[in-house]
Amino acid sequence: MKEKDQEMEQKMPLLTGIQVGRKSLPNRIAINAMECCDADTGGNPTHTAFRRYERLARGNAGMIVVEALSVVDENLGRQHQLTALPQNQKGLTDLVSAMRRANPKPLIVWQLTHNGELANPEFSERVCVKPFPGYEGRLLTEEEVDGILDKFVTAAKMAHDCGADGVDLKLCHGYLGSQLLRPFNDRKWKYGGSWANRTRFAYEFYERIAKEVKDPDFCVGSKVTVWEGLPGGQGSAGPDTPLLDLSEPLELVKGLEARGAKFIIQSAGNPSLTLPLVQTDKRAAEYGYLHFWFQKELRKALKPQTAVIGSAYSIYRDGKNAFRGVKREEASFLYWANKNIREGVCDMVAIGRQSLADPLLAAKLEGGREAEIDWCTACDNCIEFLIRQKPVGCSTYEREYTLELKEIRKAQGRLAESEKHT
């Protein structure tokens, strides 16, 4: 049996177990948080959300991150965004229970967020820590941020009470946690200017969870943008330059680890401004290689027991992609996921778009059914659903979303024609 395990570890380390916090996971595949605009008007999961997460649970990925739940309902980025407020406790408890019934093995964590300057002013209030070009909003006060921190802590406690295994404090992609950390946030206030002030929000969240959620099994971590690709963004050398400097992101994750982080999910970019950095597209496939470097630097900075989870793997699919200068068999998801885990670049890999294309990927791999996997084509139609504030799914493999996309585009065409004649 040991020889078989060793052979699997060498050939397919992706399917070997791993310890995250105090829980043993069946494999090293994680499901990235994917907002899908399918909550009801009160921020509760609808039957569509239940169906999606039950399928993901049956897919047997080692870890499932439940999408960006907002801790407030007045600064939303999506009209139908899930929220983690007291009135949502029953719906979210039912969601976790449904996932457990489908499969008790995966680690289930909630990603907690606040949209800040990315709140949609068409139906919500946009607020900011310092006005960012093109995303100006009402300036938050220190007292308001104190209150927002309280709501994050309350949401984390609710995650515990609802049966989730832990939470992911969102420190990425230009949302509030990211906005506070940016060098651009050089405003002289409690939460800005110095590094100590810019990390205050994140560090105090971790410290309060350690004190207020008295459960050693509760697993806390963060998804972190290593480089936002913007002047003054996360991972830049200063408030007015885009030059990449990893010193702050690495210092951040070490500080999170010291305060109890059990995992760090690596990411990059900002979906609203530098989308190809977040989820590599066909026109800039090589951006995917940057993520490998970021993962390796995080892995070097952290202790072995802190899991580093790499992102941006969907672009590699089955090797049918836009990468140049490589053999097709050495340009696939399985090739790079296994190679990077084997060589210590990261400990797990997270899939986002690929999880929409095929939520059963892990189970199919474990069952020797690789030929049955529906590989993401990186068409990014799922992003179009998100932009249009519509429920998100895979239009390539699911007929209901294929038909919905046609209707969306017809409506957009009619609107464009109408505007042309007015």
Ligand SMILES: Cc1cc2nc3c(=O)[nH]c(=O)nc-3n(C[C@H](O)[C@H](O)[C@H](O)COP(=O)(O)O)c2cc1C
Given for the second form:
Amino acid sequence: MKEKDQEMEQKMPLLTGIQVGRKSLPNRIAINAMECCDADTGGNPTHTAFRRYERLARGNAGMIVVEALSVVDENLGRQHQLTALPQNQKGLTDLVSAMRRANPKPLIVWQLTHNGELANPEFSERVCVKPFPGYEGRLLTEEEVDGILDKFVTAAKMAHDCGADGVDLKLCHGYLGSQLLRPFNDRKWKYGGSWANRTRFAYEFYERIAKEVKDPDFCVGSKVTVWEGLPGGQGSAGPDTPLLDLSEPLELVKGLEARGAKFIIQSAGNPSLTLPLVQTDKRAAEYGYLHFWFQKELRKALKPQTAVIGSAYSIYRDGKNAFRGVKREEASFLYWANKNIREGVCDMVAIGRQSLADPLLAAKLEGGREAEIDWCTACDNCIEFLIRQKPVGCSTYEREYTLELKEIRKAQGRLAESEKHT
Ligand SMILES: Cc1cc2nc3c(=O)[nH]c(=O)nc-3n(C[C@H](O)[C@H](O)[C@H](O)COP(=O)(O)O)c2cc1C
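For comparison with the form predicted alone, provide the form predicted in complex with this ligand.
Below: every chain and molecule of the assembly, starting with the one above.
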């Protein structure tokens, strides 16, 4: 190894190259999937989505996960959600091409999902695998889940045809992939009860992709909630307890690896029910320790060639957070990302909210322009946009979204006022 590379490996392992699947990536920064509610009514990327993804490509992160694309259009969670259906083929091909033109280096994968019980009944049909308190929905039949699996496979083949490098089968955050895996899914059916039944959907997806997309370069992986923090949630010890038991999540990722997974993106929680676990809250930054521990356990369970990608790093920013019990200079994003990679806790670090604050983070670091980085303040206004079904962006650094947020809050105020008088 050249002296310069060795020096970099010591100081900034985040900026060293890594191979994921068969592609060599320029650095160990990944862009986490971020739904931004800016598709058109047919689920196609709009001008705003193109602008976001071209900017991310220019930002030179090693890997870009394109936000959760629904494989159906009848169970949507967002009114303006991207879909991966045959009618979207042209729009999505153009999107991938535009990203490649901006920068051919990043690994581009699409996150594929079905909303299940998180579909929004205000404009779509909510369906479930077993009625979860507070959510419920129409119970899916075995035949319907067989059909949904076919749609995931079709969408993955389309990702391949559109020029993406691979897909992330979403098994996190309480969406359908996650609902099927939960111990709570103790319904006696083909997709529930025993571990073999609960993993059937995920495992069959991987097995079918290996057979049906005969391209060794096509890179498949999953974002996995290690612990959902709910009674019967993913990673809990049984259908009625929230107590953590890592046996199933570790078994799951090993099973995915055996079926061809090239990367696992670690996550935790469920944004609808245990949000601070998914997106660590700046007032309780210590939750981040849990994510580090999950990453370490995944890393130990998997083969060295399967990349473990850690999530929930945005709150560390430049150390201005409420991470107690550590020195300020040891509380920053660069400190933790580099330390965790150096010590083998994870192989790559994914950024979610930080990627909205500064899509150019990797390029700025590589260019020695650290002082120019716009650090995410974890204000969580981006989540407010998402909850309100509005196009998502960073209201701290992008004026267009600052103004939009003001309008949203004004409208909310007017609504609250009118409700008082009815
Ligand atoms: C606006 C917004 C949209 C998100 N969309 C997705 C998504 O499409 N898929 C997903 O797996 N996670 C999604 N997440 C979660 C992030 O990918 C990430 O796991 C989480 O924000 C923690 O990382 P961070 O601390 O870097 O933000 C979203 C989060 C936010 C704030």
